[in-house]
Amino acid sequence: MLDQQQSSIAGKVNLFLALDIDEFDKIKVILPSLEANIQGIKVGLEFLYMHGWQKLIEIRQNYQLFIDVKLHDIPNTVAKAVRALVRNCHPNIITVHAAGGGAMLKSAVLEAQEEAYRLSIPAPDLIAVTVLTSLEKNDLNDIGWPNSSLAQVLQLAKLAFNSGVNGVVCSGQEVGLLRAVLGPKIRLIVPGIRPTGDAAFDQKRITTPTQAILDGATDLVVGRPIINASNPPRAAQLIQQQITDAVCRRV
């Protein structure tokens, strides 16, 4: 398992490839070609339900492993789920929903630390999901959240931060505010990354790699702009170059 690459605002920015791919053989083909330009892989419910734990272990190799399952349940259930993930997969990152509340978040953090200690491995970072990047104000109103997406993200991020999580998932539109409010040490992971000119697909609150990094992101998540590109290695290389340039500008 790789050492955690916790980044301050001035440090390294990780590029995670979102493996939302149905065909496992395609994943095995594409990953080696991207190894030089990605630092980690992100798998979610789609991958885990389609391929299972053993397939995940087969491909993780030297990548940081980001398990994006957005756990949200009563504290005891979430704690047991975190324990199982740490035991079976040795991930670097696990996501939990901030909307699950402080008790749930604290239970998840504690269980991750205790299970990692029992196994003598580094504890994963627990990262809180605030508001999905597919949601905007009208969607929030539909589910009974009267706040704007920015206000809702800030409220949930503060709750998560005060509950001991290591970081927050947020859109590029919120990363600057969260960095200013929560300080330099918290990990800010930004999905919905689209290089200039790329389609948004089902994401609504998107941003470019450069802007996300200048605003304070520590990790970027990119899927379809790489996977669906005519030349995935070249697409990953171009994004990695934008990351490198932006980090130099930020420092």
Ligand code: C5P
Second form
Amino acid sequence: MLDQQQSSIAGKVNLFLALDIDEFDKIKVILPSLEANIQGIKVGLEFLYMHGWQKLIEIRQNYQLFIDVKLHDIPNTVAKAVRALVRNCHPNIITVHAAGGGAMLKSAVLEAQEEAYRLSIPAPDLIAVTVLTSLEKNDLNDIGWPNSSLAQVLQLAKLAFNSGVNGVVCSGQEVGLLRAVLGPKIRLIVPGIRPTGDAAFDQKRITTPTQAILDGATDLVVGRPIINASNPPRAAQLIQQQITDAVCRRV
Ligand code: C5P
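Now that you have shown the form predicted on its own, what about the form predicted in complex with ligand C5P?
After this comes the whole thing, all chains and molecules, with the earlier chain placed first.
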């Protein structure tokens, strides 16, 4: 999908490393070895419950910080959790679940902006997770969502967009549709990235870096294809090369 809209997002693709690693010492070894081949680090439940947010100071350096906690609760609770994350971590991105509903999404966006304003720091982007990339149609049906994953992602993305979020998380299989429907400005963050031939593990809706970018992704999230690689710096470099090539192709 190379069209007029996408030219306005060309050149803005970030590679976030998902730091789903139990041993903090291993994180401290792997990160410096990746140098310029990643733009940001993504810490989620695994990192925060295992190591604690205080450990971020030791590894953050100049990387963009993506706090992937996928908040999903009543609006008041989510707003207070967002406030605490902004205050303690000064993140660039925080995730919430779109399925938490419009009121929850709006209160999260508002609280992020207000707390950042109180602290005189840039507000983080509030990003809504649509449908986890580990789920496909049968899984959705099991939890009572009758739609296909594509239709479900679209519905949740529209809700999130209309609630004022800065972007959504989707798989590479939906990114083209969301770019076409939601326009050039929304941030589309894509996990489930697998270079050709890499193991899927628990992910079901996977895509190559190249395809996700050609379809309009602004950010890629990669964990195991780099962390589990026999040579992580080389794996990150190869993915970064594919990103650079794909960004050139979509200009
Ligand atoms: O190791 P892998 O590349 O599969 O890691 C993907 C990362 O992206 C994980 O940290 C996971 O929590 C996150 N993620 C995802 N699917 C979503 C949202 C986030 O896989 N829909």
